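Single chain ahead, written as structure tokens, the form predicted alone.
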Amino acid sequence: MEQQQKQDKTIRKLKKQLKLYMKKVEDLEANARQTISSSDTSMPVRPVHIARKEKEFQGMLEFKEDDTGHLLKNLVVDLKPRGVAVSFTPGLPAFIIFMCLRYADSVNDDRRLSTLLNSTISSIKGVIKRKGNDFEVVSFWLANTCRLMHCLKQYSGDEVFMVHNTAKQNEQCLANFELTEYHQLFGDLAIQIYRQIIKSMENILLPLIIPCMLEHEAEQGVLGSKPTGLRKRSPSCPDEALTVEVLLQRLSFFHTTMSQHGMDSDIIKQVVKQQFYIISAVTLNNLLLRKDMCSWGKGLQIRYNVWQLDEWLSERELSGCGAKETLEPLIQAAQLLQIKKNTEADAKAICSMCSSLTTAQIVKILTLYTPVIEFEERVSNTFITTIKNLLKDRAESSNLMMDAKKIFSVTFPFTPSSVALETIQIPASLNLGFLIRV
């Protein structure tokens, strides 16, 4: 019994100690929580970056109808191509306009869509009218007009064009409107701009062609002396540095600019063909009017210059664009200046060789031909009569001069784009913050 009482006493004592220790632990925990709380309020919270889930864009740009004028002012009227061409995606204005067009189509708003299309055409026409002499501006809008025309076709839903698309691009085809009539309207606008680009190039090339192709005097030992009695005639252009290399530099500028603007390669080839035709026609016409240019040495110089032009084409893989063929009359005229002109056999060789020259042109060059050296004879009247008789049955134009203003008809083959509309970003410099990517 006494032992039981001792055990009970010990248990009561241990319970009291346990309660005491538990109270101390609770007090310590409370103090610790208070310390941590005060530390948290005094220390700054480390910023945490919250990543936004990537939104999948559909390749459209939302805009209000009232913003159409603002859009086209910033994107067409006030845009300076020189800065855009180098730093932006080629054809960017065309893609932006088309992405707006897709939005108007998606919300089934025919008025917003037609307003955008008609205002775009009017704005581009206005720029061409005001700045038609600026080659870079005209080139830029020819490239973008064609790109917009191609987009209208590529995303039309027509199976003929859809075969060139990716699956994603086919999902982005226009859903509510048929815009075939606008294909033709933008095609007509492209033709108008193409004619203007030819005119602007012609204005730049004309002052260079004669000095570079005919009048520049190369090394006398290579090309021979000037014709007898005509040594004091001065060139029409006072700048003695105008060589064929200057002309090639200008052609290179045209080609580089069009390429930077994203112009279709088929259109570039047609432009180059037209350039070479102008060079050939202007040079030949001048040759037919100037006795001082009709000599053996001048023929050699022309052939050298034509060879330089041919090399320029080859370096840019443009030999098959038809430009070389436009030089054929000029090549044959140069050969005519160098070939023998005495016997009937010579006459037959000339008639066979000069298939791209008319009888009037052949006779004119032979009549103007001036000996390089004193003891060389002029072309006899008998020889010229023989030429006329050999060519009397040839079916040809009677015109002496080439039509230097002739412009070849242009075509715009469909050229789809691989650019994914949903990946296109709008540079802040365009000031189009009111457009919303969708």
Given for the second form:
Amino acid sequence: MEQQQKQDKTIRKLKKQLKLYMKKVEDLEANARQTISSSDTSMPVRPVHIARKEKEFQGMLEFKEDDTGHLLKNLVVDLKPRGVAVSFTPGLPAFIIFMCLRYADSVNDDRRLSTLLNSTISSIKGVIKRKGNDFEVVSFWLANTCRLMHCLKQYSGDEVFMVHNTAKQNEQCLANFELTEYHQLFGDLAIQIYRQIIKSMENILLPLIIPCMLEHEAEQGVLGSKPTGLRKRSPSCPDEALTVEVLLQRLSFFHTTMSQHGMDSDIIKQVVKQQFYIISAVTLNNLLLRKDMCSWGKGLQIRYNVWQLDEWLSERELSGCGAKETLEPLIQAAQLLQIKKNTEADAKAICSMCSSLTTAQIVKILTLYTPVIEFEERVSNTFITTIKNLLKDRAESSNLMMDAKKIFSVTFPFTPSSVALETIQIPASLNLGFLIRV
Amino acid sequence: MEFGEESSPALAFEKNAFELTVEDVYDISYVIGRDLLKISSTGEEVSDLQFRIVRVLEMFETLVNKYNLSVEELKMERDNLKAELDRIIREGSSSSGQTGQTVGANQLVVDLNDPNRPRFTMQELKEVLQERNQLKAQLMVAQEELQLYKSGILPQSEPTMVDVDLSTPPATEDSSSTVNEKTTIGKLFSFRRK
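I've shown you the form predicted alone. Could you give me the structure of the form predicted in complex with the partner chain?
All chains and molecules follow, beginning with the one already shown.
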């Protein structure tokens, strides 16, 4: 019974289709007769192959204003910072948003354009607010916000930003609107996100700094030989030894993640410098409070750890970023622990060496200095007085502690991209099928 | 967040296929994308190629994810079944007393302290029964004979003495009855000898 009904349905459908096609054929025939009758002589009788011209894409994405919410939901709010599409093309979300922007510009629709830009900014802010502790998310949006900002400049039509553009890129500059104000807005957003990234990294690093940099003791007095057996343990063990290696692993993770997100190398360098400053300040501040950390052996250990950090910078080609310089106070403190502290000559040597330490800090370290070996003596009061006298002409702050919360001001130098917008096709996994490639 | 050993994304290419994770797929995507950018950055052909590569990588991500999930699920199920089996075995062995043995099909568990436990083989049983039957038959014959003697049908002389005892003169039986006796007795015991 059911089968028959189905068959009836199919028959009806086919009949309808047949009628439709018959009509079409009739129309075509009528048209053909018309054209033949109108152009009598010049038409060649033999069939000519008409090739379709290869469509040239212009690097824009057509979208309806109503789609803005949907677009930003899939591309910003719900987007994971780790995936095939975003790993393959770093900065892809930024490029997609910019290509939509170019479309709104090309059709001269200022409302569509401003809706897009304003919603983008608020969506990104929302993500940073909700997931500010997730380093990967924050890094991802710092990279993409900067990329979008750079796109606004690169395609602005302003010659200053067009120096490295290809001819095609120059053609793609914004036609109708001037968006300089948004350069500023995105710049402010980037600064906000930068602060958040420093915070999120700090949260991860702080519990590690003092154990790894100060407290960990290499066994057997041979520096650099990891305590036996610990080298094999994977860091995911709950009782992992907190050595400087562990600290470096975290730094490597941060660096790799930022690179894969396509963050400008200028920004990465500033982040690394800030990280090193935090490590240096936290370590020194702790040392200034603890007698058990002020010994000759500790001085050696600290210098070894600092040397490891320096090696890491070289490996990652970050030697010139200013990170090493932030470690200087710590290095000098370690040297102070090791140097002779008896004669007037020693005092002079100390004063010239410790250029990055304040008087208060030098005095404190000397006071805390604990000899480990029997015949070594504590630093005499006379010695300390000598030091104070030698340094009394210094014009400096009387701070004992370093400001571990200080964040260096960040800049975002313009970094154009060579990506050709007309070659971008949106991967299926982003679920943005409602955007039309133009 | 997994930190693990310091590993460059390119290491994902060297892994065994069945040990890949989705994180490896993302590292692979990053490396391929970066390499592709190096060779060419314009042209629709490259654009199509890039798009197809990304599509394949997306499918790859889905497969790797599904594979890893399935492996996890199967492992869990296997562990659950193992635990269940151990539990049942433990319960089974504790309820059957001190034997501490696992019992198979078609097997009998015998308590060695049981006085009524089976002790003899079928063969032994057969032989014993046969002998019993024989002895029973002999007994019957002996009982019948006794009856005959009691009722006076047979004289009360030693029935087994067939030979004439020359040392002692026999009792006042005449020879004919003795002869008769022999014949009767012979008859009586003929079937026994058989």
